[in-house]
Each structure stands twice: as C-alpha cells, then as structure tokens.
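A single chain comes next, written as structure tokens; it is the form predicted on its own.
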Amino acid sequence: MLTIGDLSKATGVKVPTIRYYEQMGLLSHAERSEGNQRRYSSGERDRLTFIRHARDLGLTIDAIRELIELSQHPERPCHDADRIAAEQLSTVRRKIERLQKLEAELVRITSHCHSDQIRDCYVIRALANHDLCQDEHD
C-alpha cells in the first residue's frame, strides 16, 4: 500500500490533484490507515497514470471518466475509445491552427517594428488597433 506522498512521487501527481481525482470520482477514496492516512494500492497508481497520461493528452475529465469505464469492460468494442481519441485530435488540430495563425501575426508585426522609440513601435500600433491585424486571430 501507498501513502498519498507515495503516490505522488511514483506517478508525478500532485498530492492535491489526487485528492481533487477521488472528488471528481476518477479514483476510488483510498482506504485509510489506523492513523486515518490514505493508503493506495497498485492498482489505483495504475489508474492514476493512466489518468495523468489521458491528461497530459489534453482530454477532459468527462472524457477520462468514460474511458475509465470503457476500461472496466474488456470484452467491448473499441470504437467508443476511438471516439473519444478522434475527438481530442480534432480538438489538438484546430488548437495547432489556431496557434499558427497567432505565430504568423506575431512574426508579421515584429518584422513591421524599425523603430528605436516606442512611439513608433508597430507592435504597440498593432496591439492597439486591431485593423492592423493581417488576419483574425482571437
């Protein structure tokens, strides 16, 4: 069994992040010791790392909790998890698009600035009015 400060440095979890992981019900309440200390098995560190890893991933606390049910149920198809995959992938990819589109403003009004003085500094221009903007990018 492991404590909760175990726990943590075994899966890189914040001790209050798998406390905030048994409210939202991902992980079972630990069972808790004569001095009334969590203790953990290996198990729910599994699980942890599995949900620590699903996070890392960006995928949402709903879309953990369904793949953690999915997981108690070997027999099933995949296709549910396939699901929740190529939702966060659609979701990473318009992120990523996002994130280019920000790049490329950014390169755009820093390569605009000559200027040794604020006063005629494109980027404070450019933050200022929106118009300047090559591109929508909010």
Contents of the next structure:
Protein chains: 2
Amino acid sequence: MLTIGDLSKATGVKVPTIRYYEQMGLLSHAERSEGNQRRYSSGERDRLTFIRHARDLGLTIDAIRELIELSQHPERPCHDADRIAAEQLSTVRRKIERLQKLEAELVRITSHCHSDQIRDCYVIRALANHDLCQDEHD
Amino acid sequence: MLTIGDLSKATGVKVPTIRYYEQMGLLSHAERSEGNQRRYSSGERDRLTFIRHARDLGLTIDAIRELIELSQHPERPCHDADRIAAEQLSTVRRKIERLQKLEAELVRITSHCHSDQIRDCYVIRALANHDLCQDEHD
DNA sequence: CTTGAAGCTCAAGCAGCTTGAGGGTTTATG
DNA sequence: CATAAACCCTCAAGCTGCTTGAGCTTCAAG
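Alright, leaving the form predicted on its own aside, put up the form predicted in complex with the DNA.
Everything in the complex follows now, all chains and molecules, and the chain you saw is the first one.
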C-alpha cells in the first residue's frame, strides 16, 4: 500500500491535488490507515496516471469524470470516448488558431516600434487603436 | 456623456466587466449622475478600447495597468512597453508550441480507435498508458 | 521516547470575470 | 404627470483547477 506521498512521487501529481481529485470524485475515497491516513493500491495509482495524462492533454475535470465512468463499462460502445477526445482536439485547434492570430499581431506590434519615447511608441498606439490591426484577432 | 450601457455597446465590454475594471484600477472612478449612475466621456471610451484590445491579445490585468501607467508619461523611454509586448509574444509562442504537441497526440489517439467497445477503445487505453505516447507532451 | 517528516481537515486565495439578489434611477409613453 | 420598462446601483458568491496556510495528528527512525 502506498501513502499519499508515495502516490504523489509515483505519478507526479502533488499531494493536495490528489486530495482535491478525491473531493471532485475523480478518485474514490481512499482506504485509511488506523491513524486515518490515506492508503492506495496500484489500481488507484493507475487511475491517477490516467487522470494526469488526461489533464496534461487539457481535458476538463468533467470530461475526465465521464471517461472514468465509461472505462468502467467495457462492454459499452466507445463512441462517447471518441467524441470526448475529438471535442478536445477541436478545442485545441481553435485555441491554436486564435493564438496564431495573436502571435502575428504581436510580432507586428513589437517589430514596428522604432521609437524611443512613449509619445510615439507603436506598441501603445497599436493597442489604443484597433484600426492599426491587419486582421481581426478576437 | 455615455451611460455604462452605451459604453458597453461602444466597446463590446460587458457592463459588469466595466465595473470590474474600475475596481481593479484600470479605469478611474467614473463621474456620477445625480442619481449615482456612472457617466463616461469619449476619453474613457478610448481607454476602455485600449484595455479591450490588450485583453484580446492576452495581456494580464497587471500588464495592462503598467501600460496605462506608461502611456501617461509620453516623455519616458518606451522600452518597458516593448518589453511587455515581447514577453506576451513569447508567452503566446510557448502556448502554441505546447498546444501543437497536444494536437498531435490527440490526432494520434482519435485516429487509432477502430474499436466499437470501451474494452478495446484506443482512447481509453492511450490515456491509461503514457507509454503509448509518441512524444512527451507535458 | 523523542523528534522531524509527513499526514490530516478546513478555509481562503488566485485570475478574470459572471451571476444573482434586492434594491434605486431614467426615460418613453399614455 | 404618472407609470412602467429598461436601465443602473452595490455587495456577495460562484466559476475552474488548483495552491497555500493554519493548526493539529500520526508515523518511522534513532
């Protein structure tokens, strides 16, 4: 049996975060030692690894809860799991698109400032005046 | 003079958000009507436009506060403004890089699931097992 | 048996808003 | 000029996904 600290080291998830996940229902209530400390089995370590991996991929707590729920019904069709992953993919793609617009705009703003004084600073002027933008970025 | 609703329409910033910005010190305390309602001039509209534009570019409230502070000293050198914009650019680039790794991983996960059942679902298996990843994505 | 590391719970804090309750003000219309 | 709709006010709490802190208990090594 692992202590919460062992589990933390094994998965790279911080101790208070593990407790938080338990509270959020991603991990079931852990068994306790006589002195009321949490003790974990390797099955729980695997689940936490799953959670960490999903969080790293940007999935929300709710989506992960849903995936865990699904993973407990091996006989069910897996289109829900596919859908969750696909939705996350399009969320990520939307974010990338938006950030690339911001990147372009920031490159433009930062490369156009050849002034030494705030008075003529392109950064400040560009922010004040959306019309200076090449492109809609919001 | 504009009411807070007029200002909201003019800038696309929601009414409670305008009040929030005032509280955060991005907008100065507005003048009030006899009945204690906020009234704005076009100068304040311009400042809010500036704030919105900066927020759209992902700048934090603190960074914006700093830029506003700078913009009020036209005679100062503008390297601080340049620095803020450049920092934001590298933040954006780091985010894009990370998201592109996630995108690749999600594409791989979603395109490999040819199962109909959770039992063999690649999505679930990939999440459970980081070793299936091509690449470190965190 | 003591001591220091690690564990416990509960509450509050972070960013950047949003939402809701319970009011008061303005303004258009009859 | 009265009334009603639309708008405004303040203050407090909620959202996500944790993190931090206080104040206390348990565990393991020496």
